[in-house]
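First comes one chain, alone, set out as structure tokens in the form predicted alone.
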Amino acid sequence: MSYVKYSPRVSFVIKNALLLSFALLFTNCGEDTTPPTVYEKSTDCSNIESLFQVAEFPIGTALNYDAFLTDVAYRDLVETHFNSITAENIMKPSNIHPQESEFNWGASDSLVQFCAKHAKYVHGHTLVWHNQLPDWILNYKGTKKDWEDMLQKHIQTIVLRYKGKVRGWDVVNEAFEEDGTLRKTIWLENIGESYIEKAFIYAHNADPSALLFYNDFNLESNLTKREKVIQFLNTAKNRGATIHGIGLQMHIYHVYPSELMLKETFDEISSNNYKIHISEMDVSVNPLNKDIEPDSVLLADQAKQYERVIRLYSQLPYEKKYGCTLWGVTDKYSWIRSFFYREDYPLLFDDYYKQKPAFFSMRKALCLY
């Protein structure tokens, strides 16, 4: 996910909010220092102001770089509130792999290097989409064989230069449509559906220490998408393609999905033996575009929705969390704004980094649960 224009995102936007609509009428709704493996979070709270100092799971944000080196108070709250970073955009492969002879690695060194020096995470973003591709690949002509050739080494140099620095990779970025049938793409065209399975097995080769993810849109919303997703993930492992776990980006809204949509998809994601990353969090007030301020209302459904997602995800077994990453740190900086072309107040420290309600029921849940 990200803010570029050109994210197919109109299906699932389109039926949301079809379903919301109703909703809404029934209510008010360098040095390599590896972070520690297992974070335990402080036994007392009530003094703690940190967000990932409270949980017992890492709490990621994804972090706006251009915001990142010129914007003091940004900075500083992703230094106070997370301490797991995944790169919103200068790790995809048009700024990454801009040449097929070129590697950008200037951001993305720097990132990794920040994450060392201060003991947070990275998990990186993403190695195979098909959106935000550089011109020589939406160009790039061979047979099946140059493809999967041209696949594994993208994939291989990228996790080669990060291995052991890099936590977990979104190797495969939304391959499926709402229907659950795999999306068309380039990749699809060319290999074929043994694209994802290829994908995994070159990422694990280059790094067998780095824990290996699928990520998603929709999977707590849409059961067909979902079951359609365990099981071709599922059919590739069998065949020994090494996958570790299900991002789940979970960009809802502040009345959808339910508690029960919720505990459905944590749960039959965790029961197939999936790790679970909720990877791209946030929580739209509003969905439907309309000319709205950011009320007490809407705030408080807001807050009351951020708590539900980590009630429900802390509740799962511990081997199967590995994260909770907010898709931002302040509303200034959303992507829906400039993607959907409207206000919205999804993250939890408003236009002015001042904490919203969302960030203190968040904080709450993480130090209950």
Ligand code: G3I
Second form
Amino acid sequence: MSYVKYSPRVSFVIKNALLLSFALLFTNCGEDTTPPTVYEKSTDCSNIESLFQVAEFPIGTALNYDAFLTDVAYRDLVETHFNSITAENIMKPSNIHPQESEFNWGASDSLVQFCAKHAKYVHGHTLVWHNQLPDWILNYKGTKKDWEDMLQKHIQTIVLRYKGKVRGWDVVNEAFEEDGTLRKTIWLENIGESYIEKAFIYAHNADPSALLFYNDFNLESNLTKREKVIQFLNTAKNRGATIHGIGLQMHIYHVYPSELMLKETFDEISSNNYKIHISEMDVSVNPLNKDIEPDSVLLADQAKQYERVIRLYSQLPYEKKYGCTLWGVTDKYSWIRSFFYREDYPLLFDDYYKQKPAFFSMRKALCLY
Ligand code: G3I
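Complement to the form predicted alone: the form predicted together with the named molecule:
All chains and molecules follow, beginning with the one already shown.
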């Protein structure tokens, strides 16, 4: 029987993919403490189409659930290039917990089942946020203890349901202002500062194997905010909270932040003993909302920024690299266009699902570093 002959690298990648699939089937999504066998770097991965198959850490995307159900081309890209899935919206409080006594599990269950079947990690987003809250929480009335009990039930019902199936959670999202003070959210007003550490304690008690993250934006560009966040999380850990890592959302621009700012960010968080999840990366090429065309110069700058982030991230110790998640697959569905009402082209695939220069620069960086 003649066997297909693969190049050594391709066979190495296939073996790794099979090992990951096998491992995922038989283990909780717990901490990946053992690095893979010596990861074979290469100068050229152009013969390997898939992004995650050339990476030594999970490559994720925020999943647009409607597109996933209805757009075959979109779904193919998700299956081919990403081995970690973050629900862009369906696991947020307003969707998953619409009434105090009602949870909406359908979409999230389907997503978790898809990921288990296709050997993909699930990253849970997000348990505690000030946005996309259901009316029953916005209108909730009670004592501080009532609010704590409500928060605990919210968190533990969701985390328990997906115990061992969700690798990590964004437990608290965007709790700080740009000046480093705590955002005046409904949680802060009714529970006080301790809501953050309590949220992590509730989540850890519900699923001790899940990796728990604080997630926020601009930490890669705002030193004051980053230092205040790290200081606050260190205190919360000293008071008993289990916090494994920090999610850097990385909604960045083609020409900002600089290489030095990125490196200082990774080094500061890693040296404070937090895993780093690049949790929502996209690279805007039109931050000033001009009337632009995605010309070759803009796309080349964008490609350089993707390469820069991956190269610097790859230099971190293995155990600090939780993974790199992009906030979307194709420019066509990017949140930026509807949120800012602007033309933008922030992701790896264009409106026609075609690979952009950023795809090739990211794949090359994953392969090389
Ligand atoms: O599903 C409804 C649809 O039924 C309705 O017809 C439509 C028009 O009102 O709205 C749809 O819901 C929208 C939802 O996205 C799904 O498309 C919401 O209005 C819209 O606000 C929501 O935007 C999301 C945004 O978070 C909310 O703040 C974006 O998709 C999502 O990409 C974005 O993601 C956040 C992260 O969770 C946290 N970090 C920042 C990031 C970008 O804002």
